[in-house]
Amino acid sequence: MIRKRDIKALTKIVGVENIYSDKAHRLAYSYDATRTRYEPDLVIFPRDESDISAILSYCNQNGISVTPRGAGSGFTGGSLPAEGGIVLAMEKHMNRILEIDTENMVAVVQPAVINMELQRAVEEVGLFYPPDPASEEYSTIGGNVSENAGGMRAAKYGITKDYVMALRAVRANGDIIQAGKRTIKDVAGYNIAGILTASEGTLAILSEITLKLIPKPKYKRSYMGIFPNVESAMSAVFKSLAKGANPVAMEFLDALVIEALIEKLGVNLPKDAGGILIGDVDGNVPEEIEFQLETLRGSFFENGAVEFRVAEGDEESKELWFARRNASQSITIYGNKKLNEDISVPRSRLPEALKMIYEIGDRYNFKIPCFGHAGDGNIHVNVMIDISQIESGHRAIEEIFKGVVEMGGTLSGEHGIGTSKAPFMDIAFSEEELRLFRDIKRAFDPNNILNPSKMGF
């Protein structure tokens, strides 16, 4: 419980205009995309790194929990104050792009910079920041790093961790640390930046992020492959990549999603399609684009595709992508509550994984429409239920997690663990591995004030 003397001490650090305990602020910072609610006792807007250091030093000495927050757009409760205390909201002050270094191709940003704002800024100088989560228009770079966000371009360009070069961060006791360098090679010391990436704010609070950039490709084309069933589509994914295709994105929609898009949004797709793959290819010369498209075309037809479309311009590209970008909102026709998971498996196990998911859905009598990032093996699994079926829905998810782990997969490809998936951590990790996680947590945060109750710790 926050005491009056705590509020007085923290107000002295940040100023009265940056600390709030009123009901409106506590409600506004109590939820994320999960719609689960945990009210904080205080909302504080730090002005800079020194504010974060002073706040954490005080909270560590007085046993007050601190939850960092960017845009609050996460799907697993990672930014929710599960044990009350303070929400450290970054968006008001710590939202600047500090540097774009065109010679070394790096960007230095504060944690509340919006992903798409960074993309646009670097593209103006001919550079490219590839990680593109679906929330790119509003999610923050700090949140992306904390959750190791992915996106549609991950098939070719990787995910957030592949672009994190260095971090400045504040430990629970207020110590400010620099993890990593802006050099391409750095093997001096432990990879602390790697440990902090995907740590969901449980180990330290990020205050500055240095990211790798790459040259922006000159050309891009979009494609769509239509298949009679999802098994053929999934087989085409890993077989196309094995033949030399290197698409920027390779997204998929299953038959349930296709049906929902047609019924709810009137999307022009074949009603008998069992699976669709949608994506982009890019490159610096037209010949590279044509090679990629021909490789995909040939492999798709070899694996049972009935049609292969290539967009001839931006408008046709938008039409192809409309189906994928509206998949999530369309599937509400199957239930009034969606249990949204984002499992990941080796690409060659995609046909098997989807077969297993549909069998579980049949057993529980649930519709489980699936879509997502087939190019990197990341499936968005949507268990559609009525609210009265919530317990059965969670049992179905547990079965899915167990099956995925047996295939060499994982509980989450990009959404993180937070509070939502914490109960399932022992499915994916041995007791020895969980003990190591707890040891790392204690080393960074011995008093457990940083984002407690996340990832099961």
The other form holds:
There are 2 protein chains.
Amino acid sequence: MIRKRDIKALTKIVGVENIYSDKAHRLAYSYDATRTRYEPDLVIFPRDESDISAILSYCNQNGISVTPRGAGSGFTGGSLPAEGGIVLAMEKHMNRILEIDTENMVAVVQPAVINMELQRAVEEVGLFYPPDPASEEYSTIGGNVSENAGGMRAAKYGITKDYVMALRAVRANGDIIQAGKRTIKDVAGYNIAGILTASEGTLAILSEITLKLIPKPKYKRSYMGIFPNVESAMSAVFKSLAKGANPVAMEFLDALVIEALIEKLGVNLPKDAGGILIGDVDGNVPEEIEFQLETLRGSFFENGAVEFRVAEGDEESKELWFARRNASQSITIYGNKKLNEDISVPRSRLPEALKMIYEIGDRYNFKIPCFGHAGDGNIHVNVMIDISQIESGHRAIEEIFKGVVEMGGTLSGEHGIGTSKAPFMDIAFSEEELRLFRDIKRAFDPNNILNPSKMGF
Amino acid sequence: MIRKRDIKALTKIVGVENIYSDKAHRLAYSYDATRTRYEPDLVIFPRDESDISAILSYCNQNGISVTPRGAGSGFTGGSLPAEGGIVLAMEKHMNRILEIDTENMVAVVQPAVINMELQRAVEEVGLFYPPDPASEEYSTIGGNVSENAGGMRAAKYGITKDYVMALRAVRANGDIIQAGKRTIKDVAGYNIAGILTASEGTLAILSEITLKLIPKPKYKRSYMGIFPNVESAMSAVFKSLAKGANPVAMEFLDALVIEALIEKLGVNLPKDAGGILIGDVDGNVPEEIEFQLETLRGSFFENGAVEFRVAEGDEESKELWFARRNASQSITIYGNKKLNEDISVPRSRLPEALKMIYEIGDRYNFKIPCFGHAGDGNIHVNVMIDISQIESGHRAIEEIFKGVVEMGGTLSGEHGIGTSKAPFMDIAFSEEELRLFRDIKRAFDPNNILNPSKMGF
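What would the structure be for the form predicted together with a further copy of the same chain, given that what you showed me was the form predicted alone?
Let's see the whole complex now, leading with the same chain.
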């Protein structure tokens, strides 16, 4: 519990205008996209890294929990103060792009910079920041790094961790760490930036992030492949990639999603389509675009596609993408509550993973529309239930997780573990692996003040 | 010290044919490419992961040091048993490619597989493993991962860590860990594979490595740019890349190296050349090759190049590359001992980094020929001395390190820290950062049995 003298000491650090314990603030910082609520005792807006250091140093000595927060848009509770204490809200003061270094193709940002704000700023100078989580319009880079956010462009360009060059971070004891450098190669010391990425704020609090940028490709075109069933679409995914196709994105919609899009939004898709792949290809020269489209077209038809569409111009591209962009909202026709998971399997296991998911759905009598980032093996699985079915919904999800792990897959492709998936950690990890996680957590944060109750800690 | 009963216990684990304490074995496993020698007490050839687990479990309980060893080709002493104990030599039994999964584009290998053996095997099925350290013909994948080896193709394709998807490893206490999966995305649990990569065998012993592969590009051509001085060549590096050039490699030779190549090997290069850039470009279509070459040509001439050569066919390509491949042996004309360092700076700082290095050389009256991977900011700095000058040679290197770190660079781009660079760790890292490294080391290996005396532990 926070005592009066804690508030006094913390107020001395950040100033009275940056610390709040009133009900309105505690409510406003109690939620995220999971819709679960945990009220913090205090909301603090640190002004800079040295504020964070002083706050953590005090909290570490006094056993006060600290949960960092960007936009609160996470899907697994990463930014929720599950044990109360302090929410360290970065949005107010630590939201600036500090530098765009065009010579080295690097951006340096504070943790609360919005992903899309960074994308726009670097594109203005001809550069490109590929990671594009669906939350790109509001999620923060600090949150993206903490959860190792993915996105549609991961098929070609990888995920957030592939762009983290360096981090500044504050340990639980207040120590300020510079991890990594603005160099492509660096093998001096342990890869601290590597382990902080995806650690969900449980090991240290990020204060500054240095990201790799790349030149913006000159040409881009959108494609859509229409398949008679899920199996043929899923086979086309890994077979076209193994043939040398390297699309920016390769997004999947299943038959249930297609049906919902037609029914709810009147989207122009064949009623009997069993699976669709949508994406972009890009390149420096038009011939590379042609090469990519031909490789996809050939491989899609070999795997049973009934149609291959290519967008002429931006308007047609938007039309093709309309289906994918509205997948999530269209499937509400199947139930008033959505249990949304994001499994990931080796791409060649996608056909059997989908088969298993539908079988589980049939057994429980749930519709489970699936869509997402097939090009990297990451599928968003939506168990649609009525709120009264929540318990059997969770049982269905547990079965899905078990099957996915047996196929060499993972509990989460891009959403993280947080509080939502913490109960499933022992499905995915052995006793020895969980022990190592605990040992690492203890090394960074011996008093367990940093974002407690996440990832099972 | 190893006691008789230790040998007895360890023999029981691996069998008498896999454990040696005779002088010949102790000598044979006492060296690496640093030419420093440390004799182990025992050489053990583990047959598999469970041997490693049993050995470590015993050594952990009995305080016996264990140093893993692949080919012993490292430049910083990573595989040297600096405190005696056991050398765990992987070469005899743990040297197999276990799987090449063409559907998911993944290879699974044991740690002692030779880098080039893997490259050849995957190219046979149309795939590509890009990391190509200069030691590729004899260094092992286990060593490459432990030191996070780079190579020439890092400019476009990144370094070893960019290809590590998953690791199996054994902790000091014998716990066997599976870190990572055969999936592109995975955000469940801490990034253990990330921190084990480049940890030089100080945190765990690798037993199996899963690597990402990519489709082999269809077209490739070699280029050479000739510049009047080092500054113009170094400016051309970062300016051409920022313009969208994305060469596979962009290797640099300085004036001293060029002089040596002409004098010692009669290489066909202009005598007054002050700097040379050599590399390849690749792509799926010929037009991409043209785009890359035109971008380089334009940018090189803008930055003062006097000549731009493009190889027609394999023979000419080999000729262009002959200069780069023989750089290392040619510079022996400048001294009988070479202090070989591999600094790395942000690419835009390359011109001033080189300037500083030559100034230090002038001050000490040493020739310091430089060459290497300019495309990723990583330069091999060769302080050529007579053996009697070893002390001032080391002082010169310390000055170089200090200057490089001030420019935002690192002690090592690809060779690692090991024993050679351990004395310089406090130039590169703060007290807080070193404390974090120690805390992590202790979490993984509380009794400090794994490769002690490396990285300053």
